[in-house]
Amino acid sequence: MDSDPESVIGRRGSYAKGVARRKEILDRAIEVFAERGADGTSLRRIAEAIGVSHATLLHYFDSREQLLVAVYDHAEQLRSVTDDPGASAVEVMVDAATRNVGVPGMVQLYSTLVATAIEEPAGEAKDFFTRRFDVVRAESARRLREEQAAGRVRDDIDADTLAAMLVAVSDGLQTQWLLDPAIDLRETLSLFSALLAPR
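Isolated chain model, in the form predicted on its own, this chain only:
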């Protein structure tokens, strides 16, 4: 479940070469953040870590925040290729969370960006995550309605409410996992299915 795949954060570049270069920068940045997390690194240090000049990074991104949001968005779009359209809402969330913890730096990046979105009254992170949560909740609610209609999920609670709860459980467990990796994220999140079972 992702943000709009047509949206572009930062600048694409004028020609196909520029688009390819921007993608190359984001691919490399994903590798760097997967290894190190965001950890307050300046835009200049990020440029050094991914092997480009500070000026090149500024050609595509106006700020550190814009780059970090673009990196997270790009990583989500790459992962969306593997989403199973027939999976349940809980299965989709479990799969996404499991993939997230496979690259701890990306979970940390996500948490950092959500915190920024909450703290800043306006900005790239706030706009991106407001839209992202809308999309994730809507897609989860759509799946849940289908499951309710098929009798696999309880229908005494509104699907939109269940979707918001599912997102909250997933995000909360991933935050706890950052603090204590001993938490079995997959098993714990999977138990949410039992709470959704028809009564």
Given for the second form:
Number of protein chains: 2
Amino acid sequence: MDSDPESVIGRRGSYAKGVARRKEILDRAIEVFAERGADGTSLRRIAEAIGVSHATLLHYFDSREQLLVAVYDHAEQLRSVTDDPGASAVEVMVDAATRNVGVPGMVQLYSTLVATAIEEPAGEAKDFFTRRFDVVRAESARRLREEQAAGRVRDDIDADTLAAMLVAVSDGLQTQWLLDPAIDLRETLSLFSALLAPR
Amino acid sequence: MDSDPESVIGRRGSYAKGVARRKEILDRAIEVFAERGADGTSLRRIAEAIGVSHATLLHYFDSREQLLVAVYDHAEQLRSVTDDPGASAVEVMVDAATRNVGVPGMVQLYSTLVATAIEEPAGEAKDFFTRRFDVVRAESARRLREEQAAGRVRDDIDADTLAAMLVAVSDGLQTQWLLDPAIDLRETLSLFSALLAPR
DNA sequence: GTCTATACGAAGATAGAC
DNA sequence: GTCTATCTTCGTATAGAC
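The form predicted in complex with the DNA is what I want next, because the block you gave corresponds to the form predicted on its own; please supply it.
Following is the full complex, with the preceding chain placed first.
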């Protein structure tokens, strides 16, 4: 029972060598996206930056879209080590947003992939982000429910609804911040907790 | 003084014929986007659907991006005739969202363009949406300020901040709704007004 | 001014050689 | 497993017909 569930994205070479190479590619690709944004990152340019041909990338990932999703997924897993179960739902969002502020390229990638997911009726991105929103909302709702029980969050509105709002505010504010850095992402998101205070 | 400011996007033929043709193209393009989404809409496919060559489109618009922005802009102007100055900020957002629910293709286009705006350091989309977010936030803040003065909205948080949150919630929820239609867009957005109620 | 035909380079993807 | 073609489609640019 050692089926390392690291990533469900881009199943391919299940052999040791392939797995390692795959990880190498992802690590290097993350750096590429962190440097330049999601723009100008064609398969060929990514391959060039890594030092292989673009066909090689397609040997490990079925498509550019799948590679991009895998990159985002891998980058996210590297960061979310901070799993403080006691943190409030808003705090978790603020922390995530704070980390994102340092790496605009990843927020760009996120935004690009969400747009892709929305455009295509079926595809890697759609599956991934539908599931991801489910997970993030559920996790957020769980925290909110605890806070409601503890009397720290108003309980006149369903926790699931509040969770959807919180995730929406977080995503929406990051978009606005990327277009206009004058927006105080951290501060505004923090203030959202005031809206959640019990009445 | 008849300088019809209809659209600042894609300046070209200022002659009668050109203006009319331009409008024809936009009207037809809107239908195309309403039918299929923003996906599969290359310049050539759009041109084909309209019945012209793709070179013709570039005669009226400098680039594909400019055309897309113009399409979104034009479609939006056709709808926002409902300018009830007395409506609450949340009501305006709920109305807009309600209209959007009927035309997923336009929400897809919006999402695609915002992603483009975020990716590119400079470009048509970036200029347009930066300005647009400014306008929407300002208009929303104006309404919220009035509501605060009338005692219908809590005034312990700055109206500009609340406006940024409201716009973020609206955008974020539409994204979630497109990925999972089980999300009750109207209802959830409406409930946001409960968070804004005075304490 | 309006529009078409055509050409160019870059892109994602596939096939097959090594 | 990795490469070099190669195919198709894309955005864009230009030349010129009407």
